[in-house]
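Presented below, as C-alpha cells, is a lone chain in the form predicted on its own.
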Amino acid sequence: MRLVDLRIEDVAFGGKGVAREQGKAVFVPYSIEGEIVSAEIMREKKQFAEADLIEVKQLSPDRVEPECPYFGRCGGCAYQHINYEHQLAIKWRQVRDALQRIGKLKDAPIRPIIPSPKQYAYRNRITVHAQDGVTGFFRRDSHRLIDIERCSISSDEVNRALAELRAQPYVSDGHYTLRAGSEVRVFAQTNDEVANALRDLVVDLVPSNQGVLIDAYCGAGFFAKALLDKFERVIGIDWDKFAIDAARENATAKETYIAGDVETELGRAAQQTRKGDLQFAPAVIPTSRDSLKSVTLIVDPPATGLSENVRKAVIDLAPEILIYVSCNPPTLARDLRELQEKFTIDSVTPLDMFPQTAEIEVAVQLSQRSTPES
C-alpha cells in the first residue's frame, strides 16, 4: 500500500472515480472529475489498480455535503457528495460511454435524461440485514454489516418500518424487506414517480393500432396493461407464477399471461410466426396474418441483460418495433451490438430511478431494419 496524488479524469459506472499513475487506471471512490486527491493504493492489478479516498486537495464545484451520517461507510449510495445536476450528468456520459466502447455504437440517439422528482426519500422499499445485533446494509466492499437507524434515501413510511423492526426485543439474524405498506407485492420499481415516467415513456413511443405486444419478463403486466388500447392481441411471460397470477386476476380477453421461460417462449414465438399462429406453451394464440405483421416486443431484463439464446430469438422473432428496458448499461450496449444486425436504434434514453446511487435505468427505442445493412 502505498500513497499518491491523483488527478481524477472521469467517473465510471459503478461511482469510482478514475485516475492514471504511470499509464494505469486508478479507481477511487467518492470522488469527482477534476479534482485533484490524496489516495492510498489498496489493491493493484496488471492494468488497473483500486485506492482509497485519503483527501481531496482540490475540491470540485459539483462537490455537497452529503445528507446521509453513514455515507462513505454504507455500500447503498455512490453520489451524496455530488450535486444532484452533476450526478444526472455523470450518469448521461456512462450511457453514451458503454454504447461507444462496448456496443460500437457511436452515434446512438440519446436523449436527455428523464430525472426523479425526489432526489432523497423515494424508495418504497429496502432490504436490510440483521446479524449478532446489528440490523442495517453491507459496508462498501465488505460483508459486514453496519447498524443503520434510518435510510436517506427511503421513504418516511420505509424508515417507519426499519423504527419498529428495531424496537423488537429480538431481531433474529436474516434479511428483512421493508415496504411502504404492508402488502406483500411481486417485483416493482422502487421508485414511483421514475417508474411512472417509465411507463408513460414506453407507452408513447409505440404507435397506435398495433397488432400483437409480447411483453417478456412482464412481471404483474406494468407495460403491458398500459398498453392494452393500443394492440389487438397482449402476450405477457415472466418466470414469476405469482406475478402471472396477479396479472391474470384482471385480464381482459385480449390479454394472455404465460408462467414460463423467456427464452423457452420467444424461441418457440420466433418459429410459429411463419405459420400465422402464436404457439406457447398453453396453447396455440390464434392471430391474424395482418396481427403478426405488426409485433411490438418489450424487454425488460434482468441486469444480467439478454441471454445469448434470447438475443437469437429476438432477431429470428423480428419484431416490427423493440422496447429494451435496461438496468444495466453495460450488458445493455452488448446486447444492442448484437440486435444491431437485425435493428436500427431511433432513441436511447436514460432515467434516474436511484438517485444518489450508482444505478441506472435506460430504454432503448429500435425498429426492423427495412432492408439490409450494407
Ligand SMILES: C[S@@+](CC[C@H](N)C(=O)[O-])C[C@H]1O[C@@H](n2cnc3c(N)ncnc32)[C@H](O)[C@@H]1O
Given for the second form:
Amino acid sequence: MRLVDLRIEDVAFGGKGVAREQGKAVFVPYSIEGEIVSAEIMREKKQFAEADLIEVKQLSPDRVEPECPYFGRCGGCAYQHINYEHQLAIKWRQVRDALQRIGKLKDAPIRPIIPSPKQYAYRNRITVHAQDGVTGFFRRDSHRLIDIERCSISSDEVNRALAELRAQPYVSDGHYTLRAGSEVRVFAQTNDEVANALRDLVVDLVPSNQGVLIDAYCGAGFFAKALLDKFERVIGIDWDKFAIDAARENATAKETYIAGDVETELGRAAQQTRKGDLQFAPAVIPTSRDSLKSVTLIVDPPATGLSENVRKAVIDLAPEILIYVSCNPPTLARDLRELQEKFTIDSVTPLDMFPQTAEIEVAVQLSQRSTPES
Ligand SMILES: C[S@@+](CC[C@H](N)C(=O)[O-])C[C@H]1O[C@@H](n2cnc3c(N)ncnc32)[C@H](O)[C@@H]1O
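Moving on from the form predicted on its own, kindly provide the form predicted in complex with the named molecule as a structure.
Next comes the full complex, and the chain you just saw is listed first.
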C-alpha cells in the first residue's frame, strides 16, 4: 500500500473522485474536484488504481458535514459530503460526459437537472438485509453488512418499519423490503415528489390526440395511466405478472396490459405493424391505419438498458415519438448511440430521484428522423 498526495480533477459516475498519478486515473471515494487529498492506493490495475481517502488537505468550498453517522461505511450514499447544489451540478455533468464519451453525442440538448424537493427523508421504500443478528445495508464495496438503526434518506414511515423489524426478538436471515404506506408488491418509483415531476414531464413531452401508446417496461402503468387522455389506445408490457395485474385492476377499455418479455412483444409488434395490426400475443390489438401513423413508444428499462434485440425492434417499429426513461446514464448513452440513426434527440432531462446517492434518472425525448418517401 502506498500513500500519495493527489489533486482531484473530477467526480466520476458512481461517485468517486478522479485524480491522475503519472497519467493513470486514481479513484478516491468521498473527494470533490479541486481538493488536494492524501490517499492510500489499495488496488492497482493496468489502466487505473483505487485508493482510500486518508485526509483532505485542501477542502472544496462545496464540502459539507454529512447528516448520517453511517456515511463513509454504508454502501448506500456517495455524496452526503457535498452540498446539494453541487451534487446537482456533478450529476448534470456526468450525464453530459456519458452522452459525449459513450454515446458520441457532442451537442445533445441537455436541460437543467430537476432537483428533489426533499434532500433527505425521501425514500418510500428500502430493502434491508439480515444476517447473523445484523440488520442493515451492505458496506461500501463489500458483501458484509453494517447494522443500521436509521436511514436518513428514508421517510419517517420507512424508518418506523425498520425500527419495528429490529424490535423483533429474532430477525431471521434474509431480505426485507420496507415500504411507506401501500402494500404494493410491484416496482414503484422511490421518491414520490420526483416521480411526479418525471410523470408530468413525460406527459408534457407528448402532444394531444395521438394514436397508439406502447409503454414498454410499464410496471403497474405509471406512465400509461397518466397519458390515457392523449391516446386512442394504450398498450403496456411488463414481465412482472403482479405489476400487470395491478395495471389491469382499474383499466379502461382503451388499455391493454400484456404480461410478457419486451424483447419478444416489441419484436413481434415491429414485424406486424407494417401489416396493419399491432400484434401482441395473445391479443391482436385492432388499430386504425391512421392511429398507426402516430405510435408513441415509452421505454423505461432496468439499469441494464435495452438489449440489442430491443434496440433493433425500436428501430424497426419506428415510432413517431420515443421517450426513453433511464436510471443509468452509461447504458442510456450506449443505446442512444445506436438509436440516433433513426431518431433525433429533442431533449434530455436529468432528474435527481436519489439525492445523496450516485444514481441519476434521465428522461430523453426523441422523434423519428424524417426520411424521404419511397
Ligand atoms: C425501471 S422499472 C419501470 C417501471 C414503470 N415504468 C414505472 O415507472 O413504475 C423496469 C420494469 O421493467 C420490467 N422488466 C425488466 N426487464 C423486462 C423485460 N425484458 N420484459 C418485460 N419487462 C421487463 C420490470 O419488471 C420493471 O417493472
